[in-house]
Partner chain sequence: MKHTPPKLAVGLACLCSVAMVACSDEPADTQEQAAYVSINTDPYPSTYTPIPGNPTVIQNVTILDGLGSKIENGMIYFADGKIMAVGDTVSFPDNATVIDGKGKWVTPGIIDNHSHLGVYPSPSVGSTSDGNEMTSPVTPGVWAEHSVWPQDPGFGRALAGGVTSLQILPGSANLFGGRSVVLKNVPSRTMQDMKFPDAPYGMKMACGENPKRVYGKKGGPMTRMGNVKGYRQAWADTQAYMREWEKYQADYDAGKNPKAPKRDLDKDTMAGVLNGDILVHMHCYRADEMVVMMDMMKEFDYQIASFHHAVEGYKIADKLAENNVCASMWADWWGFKLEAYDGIRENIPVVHQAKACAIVHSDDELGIQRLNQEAAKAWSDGRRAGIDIPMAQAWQWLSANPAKSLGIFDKTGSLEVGKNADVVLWTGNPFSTYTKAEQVYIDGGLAFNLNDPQSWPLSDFEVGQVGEGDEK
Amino acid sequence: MKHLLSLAIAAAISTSALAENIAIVGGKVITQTEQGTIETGTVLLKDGIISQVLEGEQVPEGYTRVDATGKVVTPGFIGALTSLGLVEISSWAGEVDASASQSPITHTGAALDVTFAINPDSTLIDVSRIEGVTSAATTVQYTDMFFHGQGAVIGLDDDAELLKEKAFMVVNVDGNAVDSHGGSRAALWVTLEALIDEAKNTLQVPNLITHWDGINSRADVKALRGVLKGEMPLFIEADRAADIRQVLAFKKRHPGMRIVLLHGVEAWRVADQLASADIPVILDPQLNLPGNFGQLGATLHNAARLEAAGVKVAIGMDTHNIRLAAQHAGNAVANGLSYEGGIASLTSVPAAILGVDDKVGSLAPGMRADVVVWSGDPLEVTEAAEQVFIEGEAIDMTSRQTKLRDRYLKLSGNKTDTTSHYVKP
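Okay, now the structure: that chain only, the form predicted on its own.
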């Protein structure tokens, strides 16, 4: 069956005119819209967007048929938080764009802008997209500064198309950040409030023409204005329940800001409060053992308990592992998260959090044609993405990893004899 699908894809892309019009027919279609799940449906891709999602098997004239019978069709998955395009080997001694240190233009890191650093030729993009991830939020991962700059959302096509710049900002308030900013939460939170208040006090002075000697640089203040106005969500990383309660208090003090909890290992302990404050959570549901004293409440039931309280849950992981997002969502479902919540955590929820739900995250007319055809249930580890479409084009389903696999699978003939020839005296 997979071979037949490959032949169909090859036929679809062999003629450029036909490649613009593709009908994915006969699969179980999970739309993430009011249409819900269509047991046997057709998804029409035209000129890089979804033109229609229909029940039954319908192939209009001018469309090339791709048979998805017995398969599952979903929106492309979204990496809710990564450093894709910014890092290749994080431990490399040379420059790594996922790390940043202080520079004359920024004092607090708010002004950093990852759009200048994204490399569409990163091999990690191929690794991620053949596993069904078609877009991703990307940002600086390591910095001694307070903020991690202005993150972006990119498509995982060959050009790493920018779907949204200045999409979010990250600040860390857990134990690791405390060590770098005063050694105590008593210092860290006072610093955060001072930075926010300083930027807020400049809202009536758009160009900062007068002499400036603030804690933030001028560029930092300009970047923070988007956060203050609610145009750019602030992702606050915290694990222990006490820190998350401080995040909730911060939201009360600044109701106009859009706050997203990041990591949230003990978020389940304050799930009701997070739901009441309308604070979504981006987490790794696999964290079930404490890595430090701020994670003593780690549990595989975190996502399920948050969902039960009404919290929107998205799944995010480190760059090299975002390809495992579907597996992690499946494990969360196995530990109580609803199946619908598992799919939403990879599609519609991160799209809404990042403000790109008008482009990606669902299968609906007018949406970007990022579509994945799966061999079966995408949350089952035994199933796989058989074909990924990005902007309506079938991508090459190879990566550095698959090439290495194929290279060593084909080794044959004379092989070095590694048997020891040592003879005991």
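Given the form predicted on its own above, what does the protein look like in the form predicted in complex with its partner chain?
Single chain only below; no partners, no other molecules.
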């Protein structure tokens, strides 16, 4: 059965260059829209966007049929917080744009802009997308500076299309950030207020010939303007409930800013306040150990308790293995998160948080046709993406990893061939 379906999908791929219109038919469709979950539905992809989502099996004329009977169809998953495109190998092998240090142009990190650093040829993009991740927030993650700069949202298509630049900015206020910023929260929060204040009260960003003695650089001030206006959400990383209460107080002081809580290990302890302040949370639901004194309340039930209080939860913080976000969400569901909430944590919620919900994160007409056909429940560790569509095109479901695998499977299948000399087919 599985093989037949794969063949059917393969047939569809081979013609996809010509047939731009695709009908994904017969699958269980999880729309993340008011249509909810359609037990047997059809998703129509036309010119790179979703044209319609229908009940039942309907293939209009001019559409290539992709049979998804017995399969699950979802919007492409969104990496809620990654450094995709900015890093090839994390440690000791060059090519890491996911870390940054101070320079004359940025003193506080706000001015960093990852859009200049994204490499669409990174092998991580193929590795991630063949497992159903079709877009991702990407940002600098390692810096001694206060802010991690202006992050972006990219599509995981061949060109790593920029879906949104200046999409968000990360600042870390938890215990491990304290060391770099005055050695105490008593210094760190005062610094944050001072930096925000400086940007707010500098009515005109100083030009290069104006004398400027600010803590922020000129470019930092400019970047922070977007945060102040609420155009660029500020992702504040904090775990300890006391720190999260400071985040809540910060939001009260700056009602015009959009705040997202990042990491939030003890967020469940202030879930009601987060809900009333309309602060969503991006978290890793596996964290259940007191890794430090800010995480004493860590529990696998964090996501479920936040959801119960009405907080929006996004799941997916990793880079090389952002593909495992689905497993993480599944574990959150195993610990009380609703199934819908589990899917939403990978699709519609990160889309809304990142301000790209007009493009990705749901199967609604007009959205970018980023669609995944899964062998079964995508949150189940034994299921997998069978075919991924990005902007309406069936992508090549290979990566450097699958190629290495096939190369060595070939070798082990042919015992007389004792070398691994590569001969082009």
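Residue numbers count along the first chain shown, from 1. This one's a predicted model, so the numbers in the text were calculated from it and none came from an experiment. Rigid core: the largest C-alpha set superposing within 1.5 Å between the two forms.
Quiz item: What's the distance in angstrom the Cα of residue 403 travels between the two forms, core superposed?
Solution: Between its two positions, the C-alpha of residue 403 lies 2.3 Å apart after core fitting.
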